[in-house]
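Take a look at this single chain in structure tokens; it is the form predicted on its own.
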Amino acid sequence: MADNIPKPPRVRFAPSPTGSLHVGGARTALFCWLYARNRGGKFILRIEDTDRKRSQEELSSEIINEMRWLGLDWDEGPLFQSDRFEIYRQRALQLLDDGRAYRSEPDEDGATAVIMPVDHGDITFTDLVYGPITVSGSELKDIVLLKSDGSPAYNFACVVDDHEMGMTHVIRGEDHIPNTPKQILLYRALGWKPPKFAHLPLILGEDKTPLSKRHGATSLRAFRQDGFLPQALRNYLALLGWSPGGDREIMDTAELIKRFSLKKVSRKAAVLDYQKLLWMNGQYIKKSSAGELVNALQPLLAGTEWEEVPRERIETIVTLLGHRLKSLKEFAAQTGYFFDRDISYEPEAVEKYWSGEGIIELLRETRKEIALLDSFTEDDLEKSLRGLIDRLGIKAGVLIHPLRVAVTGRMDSPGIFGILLLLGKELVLERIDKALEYLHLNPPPESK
């Protein structure tokens, strides 16, 4: 089971750009990176590409940013299979020649062009994580080596790049477990020693059922674009079926470089705990500057009307609410009442703090209050709040709470003077004088 090795490894994550990258594909690309990090070696990004019907090269294009997104760097590449079928040609004619193979008339689908005879006895090879499989030859049909279009077909590929490109472990996940046993007869077909292979155990929904699109999201995409950072997904698929040891789950790329290992790594599928990642995101969102999420939020607000707010008010507002967010994408909705002139009132907030007696009067006191400030800060504000709370003879959050409700709609929000100070004095007097205007026409009922 020991998988040390005297140089260092060179180790690939090869995607085929017929669809998004997967969640699982990305636990997968990092595990590899890590493993060559670890260890000094070198990671390589291959693009399979050769499936002419389904391959597309703007899904090639997406691969490689979300790679570059989730903060995965590669030392050769992105290689791309479709600039290799010549070489692919020449290894099919070099197995022809050695006798090795035979051509075969293209079958009903066109699918195949020259195929190799199976090798009946068992092969056997000791998986990084699963330990020794052995499966029998007679369980296996013939290899196909070249499709009737000349591209190649999947496992003749994989191992001509694999030997080609020197890589000293296959890192992958477990459903390629059935394609190790023929890339091993290729391997010993063309002469050549294979790699050490590691199959990593799959990611299922909390249903325990194989994720999928009915789990929410699965792609990377669809994460980067439900607000979550790349170091907080980093850190939670590094943890998603390999364990450290200890407690320990929050981990910078450094420390989870310097741990991994392909030992620690589970045979068990491990399971997305969608929860379990927000909260691990809101913890980097804590940790992150207002300028960092600043540059974040962005690609997430263009094209809506925060496009066009300064940055520097946005980073204002971040640096108010970040710590309440658990998703970037939380952020449009929880700061509308920063930008839209008219604002809805929760039904909850409305019932819970604007239900009591004496609320008109108490609103219509604080709109005063207000009003009469010459010096429009969070101190004077403060200040001067807190002064009519101690004349009135009340506790503080029988006027903010009402008054958070009259100027964001919400129950709940970030520190009201800091609310206030940005809203801007004339906008918290338009939306007192809304909320006593509702609050005519829709009369609270007193307390009981």
Ligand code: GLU
The other form holds:
Amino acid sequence: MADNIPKPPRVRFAPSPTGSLHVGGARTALFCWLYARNRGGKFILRIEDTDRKRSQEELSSEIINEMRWLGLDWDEGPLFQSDRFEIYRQRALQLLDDGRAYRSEPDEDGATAVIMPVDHGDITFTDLVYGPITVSGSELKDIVLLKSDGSPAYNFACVVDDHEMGMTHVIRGEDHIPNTPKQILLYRALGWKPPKFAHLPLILGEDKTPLSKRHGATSLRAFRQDGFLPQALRNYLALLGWSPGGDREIMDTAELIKRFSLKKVSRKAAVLDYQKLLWMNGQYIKKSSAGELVNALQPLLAGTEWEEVPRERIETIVTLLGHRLKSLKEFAAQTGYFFDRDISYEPEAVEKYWSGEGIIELLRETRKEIALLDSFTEDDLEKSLRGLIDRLGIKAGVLIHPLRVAVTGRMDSPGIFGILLLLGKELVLERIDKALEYLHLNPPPESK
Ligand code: GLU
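Got the form predicted on its own; could you also share the form predicted together with ligand GLU?
In what comes next, the whole complex appears, and the chain from above leads the way.
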């Protein structure tokens, strides 16, 4: 029979615009999207903006923009529940007419809510993740359909829309499990077949309490501003409660789509491990071209001194720094020394690399060597400084580390020759002079 052939699924993500899009919502959206894409179905975006007081248009557009940034696209929508109040009203009136709902006592303004009584029978459904769940109707309160201000209650609007929009699967956070029996009663009252339900495990912070503001930035906006790449976040979020099995972790989107299945979604709460996310971001940064990284970086640099720097130079610096970055936010913090201005020295760098015997002499010799260079290419620089290192009979690091502190002020940096090149001869000599001045005023102890 035609009924036995599974139809491509229709899955929706239905955020309420009462706040920014957070990790939990983004994970739900991603799982819905992966499921639809894996099965050749449709992904629908529905904005549940029924709470006129709190729902804000800006939050709706922020959610939509962050979903786009994350790389999720939808086949239908965004549909707004605020455009559909008449539909909910009609359905509620129908239930009143059928004698399946009643009106509440009028409130002080004489307004009434529409409510559906609940009978005592058991309600059972099979969750695609958690398995069979049974709730006794006697545990439930009567279900509000329309509030006295005429706006629909969440459960009612959700059921009307999921039915009218032809949803086959409702995939959402496990915090909605208590709503599902109520929604099933609504389907029954309206004479409709309920969709399949799949609830996703909770997301915890590292201290194993439910993820919240206390755990720091958890909105997508914050992750974007902190320099995470969308493809890295997508990969990481996919692993919050799902795994394809084995120890496969780095997966591009095509592979996520190919492997995703609800069968492999865990019932166990997932923990957001910020260090792991940073590590994964670093992996994606390594894989990206300098051009891609600068594209992602540019919005973060708006309004900073980097805004004026030509793209080409930023690209060169990004290439130099590339594999050292775990997030793009570190870029500005690690590169201030590329601007022509006084730099400050990290105290631990001074202590570690400027305290050896003969440090002043060594920097003087280095300065002389660099001053002699007519052509200032990376090769020339490397050749002349390696020559000096050989003549002095020292290890390369003995010269390179103090020189790095002189020109960057930092304990560590990308390859020194690339940095010298980008700074240019004049600035390099100026910085070595400043370092010598500093060391005259703050002489290092005689020996280490
Ligand atoms: N608007 C609800 C929420 O944001 C949607 C729940 C559902 O997917 O049914 O939690």
